[in-house]
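Just the one chain here, the form predicted on its own, laid out as structure tokens.
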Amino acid sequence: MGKALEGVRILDFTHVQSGPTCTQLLAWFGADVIKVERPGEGDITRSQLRDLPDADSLYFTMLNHNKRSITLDTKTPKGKEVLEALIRTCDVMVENFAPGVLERMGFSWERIQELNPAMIVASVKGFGPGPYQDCKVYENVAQCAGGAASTTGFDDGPPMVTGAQIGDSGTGLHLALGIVTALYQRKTTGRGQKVLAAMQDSVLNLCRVKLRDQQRLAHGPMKEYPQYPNGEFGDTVPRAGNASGGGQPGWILKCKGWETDPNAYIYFIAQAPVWKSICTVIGREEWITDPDYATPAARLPRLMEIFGTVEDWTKTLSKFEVMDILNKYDIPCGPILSMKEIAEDQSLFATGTLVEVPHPTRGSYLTVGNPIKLSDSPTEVTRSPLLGEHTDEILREVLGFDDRDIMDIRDSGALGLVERMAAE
């Protein structure tokens, strides 16, 4: 069974996490992704956060399945002309440098054209056009700038980040759909074009429903907000805490263990259909008529206390039987599970959403799969390239040079003086 992306070949430019996101997901979707890295150190996530010594680190393969690496020095006139040859054979590049490094590499948008004018070249940057265009920006940065952290945390405290790298992997996902987006009009136009996905545009998608909630402001407090009916609210939207951001009453409850355990905790929502069975369960059934509990609205001005009460009954299970009590009265609920449960957990094996990879220099080790399923395109994650492992094949299979080009090119220096000391 063929893959949904096979014959179309990316070249990847990147590095650290927003754009290896996107061009291992187009791997996984069976791209052929043809990583380019520097001669002697690579990606620079080979070595960062490294836990075994003379091994990559979990942080480059988790991020480069599937992928082929070639090593090559580009500031070398072979090198640069190595890389022109893949420009030509190439579908799309994607690159995630500083602003204008292309530029000084000599490969600007008119070049990579007069190069491949069905090239799509697909970049990653902090800012879109704008005073922000030629910053730096890292995850949390994004996340600041993007309106994620000054809606996170609660009222009376810091802003701050989240865990979910929603700025570097969250732009990367939005990359691939450019790209995928791209090749399709391309189908009809022949041509390329540029795609460009800024990190702080990536998060404040992400963060659409602030945005809704800024303009909500106008019209009044917004109850569903643990501000209400007590708090004050300024000219921006607050920190909510744990309160949901959809309209459905929510907040997280402790469980029993709590005290010992910093995740024995459940999301609970007190959601308006089943407010008859959450009385039922939690022993309160004169809430069900009461006026000052049998309504939304009325429920509104009282919902930490509700959930207070909600808590006094779920202190005495585990977040497991809780879920299990409210699931079979379809109150909507979710345990808050530690990284170490999940990854324990075998029915994520058993979807494709965790695996075991084998590797040959740190042993196996565990990773997120491909989290989009296909149903005629099943991911199969290999592990991430060696520094430099498919030279050799890349520039005869791909670009098609002979023995004696091969030996010109490593004689020139354009793939580094540790590749041309191995060949000797």
Contents of the next structure:
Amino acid sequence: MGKALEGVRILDFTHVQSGPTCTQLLAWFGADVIKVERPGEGDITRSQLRDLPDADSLYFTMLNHNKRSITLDTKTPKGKEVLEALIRTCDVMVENFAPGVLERMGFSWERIQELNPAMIVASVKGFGPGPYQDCKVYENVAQCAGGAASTTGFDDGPPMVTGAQIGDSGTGLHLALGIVTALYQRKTTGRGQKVLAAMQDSVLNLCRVKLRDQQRLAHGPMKEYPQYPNGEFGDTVPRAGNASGGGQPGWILKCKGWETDPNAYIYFIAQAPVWKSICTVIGREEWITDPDYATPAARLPRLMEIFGTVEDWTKTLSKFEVMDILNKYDIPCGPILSMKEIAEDQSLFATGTLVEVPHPTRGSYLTVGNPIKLSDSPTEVTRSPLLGEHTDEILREVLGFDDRDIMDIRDSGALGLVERMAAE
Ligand code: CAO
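Form predicted on its own done, so how does the form predicted together with oxidized coenzyme A (CAO) look?
Below: every chain and molecule of the assembly, starting with the one above.
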């Protein structure tokens, strides 16, 4: 079966995490993604957090599936020529260099447009235009600047970053949507355009409900926050601990084994329509009619006491037993799954969300497959490329260079010393 983005060619000038997650998604949907890497080292993540001495790190392999790799020193004259040829043949350039890098290399938007007016140039930057536009940015900087850290954690503790990579992978997702949208618009305009996803903006977009709450603050205390009714609200959105953030109160409760297992917990939601069932399950039927507990409004000031009582019950069972029982009554809840438990979940393998991928130098490894499933464009996850693995193939088949051209390019040093020596 064909793939959704078949025929789209991406010049992947990305590195580290944010850009590579974007181009990996496009590759999974069928685009031909050509990753341009600096000779010798390549994407810095190839050697970061290495678990095996001479193999590409899991950091790299898990972010660069289904791509081809060409090494190119784009600061040399021949390297620039090859990059120009790639710009002429590709539909999209994706980059996440520090601000100004592409211009210093000689590839401003105007120059790229001269070479290929239909090219879409998609960039991740830390910040959009403004006081911080020139800053280099990594994941946690974006989490802090986008409002995630100030609204995560407990009220009596410091701001906290989250393990989910909302700054990097979250921005990659936003950028991917911008790219396919620009490709769609190009069908009618015939022109390329710039696509920018700033990490701060992407994190803020994911923190949308917190900006909602900032405005609600002006109209009285926010009753679903744990600060209500006994705590204090200041002039900004406080950290809400494990409160649900939606209209239905929730909290994380201990389950059997919590004393030794850091993940023996369940997220429990006291959803109003199933209040009767909740009371029945935990053996507090009197709460069904007791005016202090019978309505959501009456329960609000007693939420922590209610969660404490529910926890007395959840502590007698494993999180999976709690899950089984509550689900029978349609009471929303979710076990706190460890990465170990997730990595062993056969149902995730069955859907392709978890995949084992063979690799020539590191052996088989586990990765997250495409989380977005298209019924007419199924994803086959293939391993990340070795550094420069497809250099010759791309020069010859994509760019049409002949043996002599390739020899010239190689001799110029544009492909790097290693590649030149290997060819001799
Ligand atoms: N050939 C020759 N030179 C190359 C090259 C190639 N194939 N590929 C990259 N380079 C050069 C660049 O030209 C640049 O050189 P100059 O500084 O002399 O112009 C240099 O490599 C470094 O680029 P960089 O500044 O982007 O890299 P860095 O490691 O210093 O910074 C990062 C990394 C991520 C902080 C920065 O790229 C950035 O802020 N990117 C935008 C935001 C982003 O994506 N952050 C998320 C990263 S994932 O956590």
